[in-house]
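This document opens with one chain alone, in structure tokens, the form predicted on its own.
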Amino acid sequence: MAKIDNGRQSSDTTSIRTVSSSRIDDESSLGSDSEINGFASDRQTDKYGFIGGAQQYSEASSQDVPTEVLRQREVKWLDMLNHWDKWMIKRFDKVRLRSQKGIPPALRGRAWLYLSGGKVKREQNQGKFQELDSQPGEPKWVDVIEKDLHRQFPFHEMFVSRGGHGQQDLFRVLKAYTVYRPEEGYCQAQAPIAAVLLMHMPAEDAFWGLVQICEKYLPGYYSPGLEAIQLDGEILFALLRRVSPLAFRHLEKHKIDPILYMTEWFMCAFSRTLPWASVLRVWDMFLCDGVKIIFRVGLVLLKCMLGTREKLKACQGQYETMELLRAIEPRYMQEGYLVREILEVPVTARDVEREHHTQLKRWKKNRGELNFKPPPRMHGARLIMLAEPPRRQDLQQNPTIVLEVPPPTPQLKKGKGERKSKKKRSMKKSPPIVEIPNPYPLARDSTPPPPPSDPPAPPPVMDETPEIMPQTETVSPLQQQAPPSDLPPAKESPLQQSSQSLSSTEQDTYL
């Protein structure tokens, strides 16, 4: 039967052709990930990572940032997260600003990591998630995730091949967390938050950013029993009935529980809702923000298709309305009305607390008391930050890329500084440069140059014997090399009548 799984209508997953990885040739993990799955007639991927387009994106559902504003930003956010506990303890409404204008792609993940503690958490469990890793696991748990696996954004580039290196990452998240709080186990929506976490950050980051949205900002959530998820549900219902009170008496109209259309907005946090640009501007508020956040777009939701009579002229009952909350309309997700909306909404974390005891009192009063007393829930970055104060080394950034220079050591200078002194000395020490006359003189040295202070005076030999006369004729090539008469002769310097010299002298010794 097909289904319609994050903006593609597929048919049954089992369907997904997979070949032998000896017919993948060594290429991108795109292609080859695409190949497997059949789609190599269709490798263009969005912005985002989605094969053909997937997740509802297009040019009109999100707002392309200039790039000169994205590099402002960048630098503003690097700025932040190098003095983050200073940002957050004391401007803590301009990290919340920043927030809501979106993070930069680029430090996306780090910024994430940074809002819901899972930083914080990671530097104070060291080699924890390596050693949960190692373990095998409930193997009734182990069983589900597998089974789960092809089923989380199946057209991202990073999960569409089987057993490849984006799903055999999402099994290590998840089924570290069942070993991590084996009281909860696994539930089938912690999946997509662990995979959209895995998009933007390594295993071990992705596996603590969990932990912190699993404890803090949607705590009893993925519990058995789903008693948190009902009870945020008569919370919505409640809030409804003061945001849009057209909407709330029609839903109370028709008993329609919110459990049957909140369920998967809350529990995935919209990530298979909205397009990918409203997925990705949503998670910036909701992990820096709170729970909040979530309340907020599903209220603008439900107000944008059920708030008006005309609306409520096309869904006379309960499975028209149903229907048209399953199909809500492109042009109320786009990034940029979505996120006004959000901002106007008035409900604050007050609101929510207030209204959340109020359903508790009525649930207790009703069903008892809950069978999973989940720890309270933390309504934003800062509230997490201050309950569990960081050491300043566990802020530290990491570097992405390390470069190993070995610092100079002193010996190494020292023995520079000797090699230059030796140097220097041996300059000193160097015998001045003796000119030795030529007893042989050539024809060009006719008109030698100015002689030193005391000549030597020629030697008598010249004249006397003349077998030696031959010899001045062997060097006719230097003869002819010489400039012509008319032109005045070079000065040499003392090296090259030095130099010079000794030839003569080895000509000399040689005869």
Given for the second form:
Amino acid sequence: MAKIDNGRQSSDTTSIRTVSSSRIDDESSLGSDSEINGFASDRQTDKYGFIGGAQQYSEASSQDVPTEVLRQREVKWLDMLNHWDKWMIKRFDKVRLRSQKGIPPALRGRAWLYLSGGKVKREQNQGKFQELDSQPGEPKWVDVIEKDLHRQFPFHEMFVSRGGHGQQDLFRVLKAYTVYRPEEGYCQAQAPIAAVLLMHMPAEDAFWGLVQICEKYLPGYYSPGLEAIQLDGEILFALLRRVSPLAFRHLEKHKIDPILYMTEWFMCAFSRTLPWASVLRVWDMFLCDGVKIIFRVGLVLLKCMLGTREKLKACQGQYETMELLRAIEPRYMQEGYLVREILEVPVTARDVEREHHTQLKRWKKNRGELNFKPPPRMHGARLIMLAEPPRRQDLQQNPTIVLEVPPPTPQLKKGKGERKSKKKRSMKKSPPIVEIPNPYPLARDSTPPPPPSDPPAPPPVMDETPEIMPQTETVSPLQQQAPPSDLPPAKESPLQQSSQSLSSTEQDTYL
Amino acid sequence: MGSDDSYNFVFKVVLIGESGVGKSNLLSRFTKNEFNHDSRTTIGVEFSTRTVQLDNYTIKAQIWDTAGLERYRAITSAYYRGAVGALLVYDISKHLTYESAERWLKELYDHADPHIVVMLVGNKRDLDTLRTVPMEEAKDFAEKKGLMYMETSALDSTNVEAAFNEVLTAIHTKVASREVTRGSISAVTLSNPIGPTSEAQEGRGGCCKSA
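Pass me the form predicted together with the partner chain as well; I've looked at the form predicted on its own already.
Next comes the full complex, and the chain you just saw is listed first.
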């Protein structure tokens, strides 16, 4: 029997099963609702759990990572998750780089929960979800939510059967939110957001993830009046002027209100638009870096579809343009292509904020004060963490499934885990990793990329430290908790060096 | 992209009504002859076209389908722009969806052309055993408001063609008799919404074909 300890499986099979989440399993679909209901025998699920639909896996739409690279990444992410606060404060650039490369599927749910701050929220509100879950909820919201349950990712095995586990959990999460925020209630676009989270984590975690997205990443998007989404439409349009003047002029000329094409994109964080491999990569970056990623995806798609004279010649009207934007060519949404393009869009969180300010002023001039003032937007995982510093115990991993492990104290378990991972690393390291040619080397990688390969490397990823709040002011509460370190943040602390020798060298240049 | 056929008119028709009454399935039934019990919720806007022959004219119908949830009404005014027809849909088995028709009508007249052709559509006629909205009641209401009226079933296709065709015919009649103002004729096509004359829109080839 496989021995599972804090997310590591001693026999290295095709996938690491995480223990903090019950649903992360990208290879098998055993026990899914679709099988329980006798669907699966004749219908093949893809590796993401889709049995059909336009978002299903296809080789053409995704970019597979070799197993060895994936194993390395898992080790690195496990290590980051074990020392989350230090990584977030001292090596956030690395967390960002690794989120850009794609979070390993086996750890995605846990990483999303940590990045979004949902993990901390959950720990600081223990018992809250159970309390919300036990309440019946307001009938008007319950009615609407129930009507929507079978209309979210109907091609995903989790949500395919009426009243199945996926739909039940979806109901619990959405209803809990309406009880948690009665003044907000329920907005339809929250359902796909919650569903994507539920594909990766249990209901309680998904609930806190949803809370974070609705209140920190996309505040006001789902609130009555939908003012925030309209404002972001204007911001997107203004940013487009810089990114693709041609596309901008075309949309302007045909009087195509941004709300006509960006509502679903932004409100659902592209979860209903892109092929699944790309959705996951976009969410990895979005939860790490915040809403600017959503803006960038929107800008990339607009630029690709409307960015050349030739393309515009073939679409001469409002409706034709709308049709074009509803049928984005698959090559522009292909995982590798899209991620590279996103990283190249020169739009920072500061740009978004600046434009937000401008558009808000315009809005107030034309339409008066906002009726619904959302909380300020948090641009990414680091700022969320700094705004609400976690206690040490909030970041502790609490495995829910532990097999064949004597009941140790948390500290003991942690120590054991570290030893184990060290062993694993040495095993990995001894035969030096065969260089896997990477078609998409990242300029920022510290290890020289393999011999020049065909497509040219993209320009260096912009270093965005300036847009992060001054460290010295906000870091202090956390630094007090962290063991003292005399080394400047740029270098690794002795602790990190001892347990993270591999993590600091990026051999993995797959983007 | 647009169809290859050439056409005489483009009519924009919007589908409005409460969430879950079957707007998206009416659209897919009419434009693709498809029905799906588990169709995704509409977030933002969906649309589809179908070209139909009325008398000797070829009409390209652009059908816009909008989100029904109350919250989305804040952003639907953009969808109404240029619409010359509307199907106001309710579910015959859910009285509440019928009760909100009046509110939808106001919404429509606030944002759309005053001459817009409107049909009240009682959908899910196949659920007759669960009916809570009597046909007569809805008919009277429609008459009082000057709306056309029909009951449909997107599921078994009953009256779907008929409903759309009646609306398109009524629009065509208005356009042909120049009953509508010049301003609204220009809204008949979206290809060139800024100040074209009705003549310019007639007899054109496919607007998005360059070759």
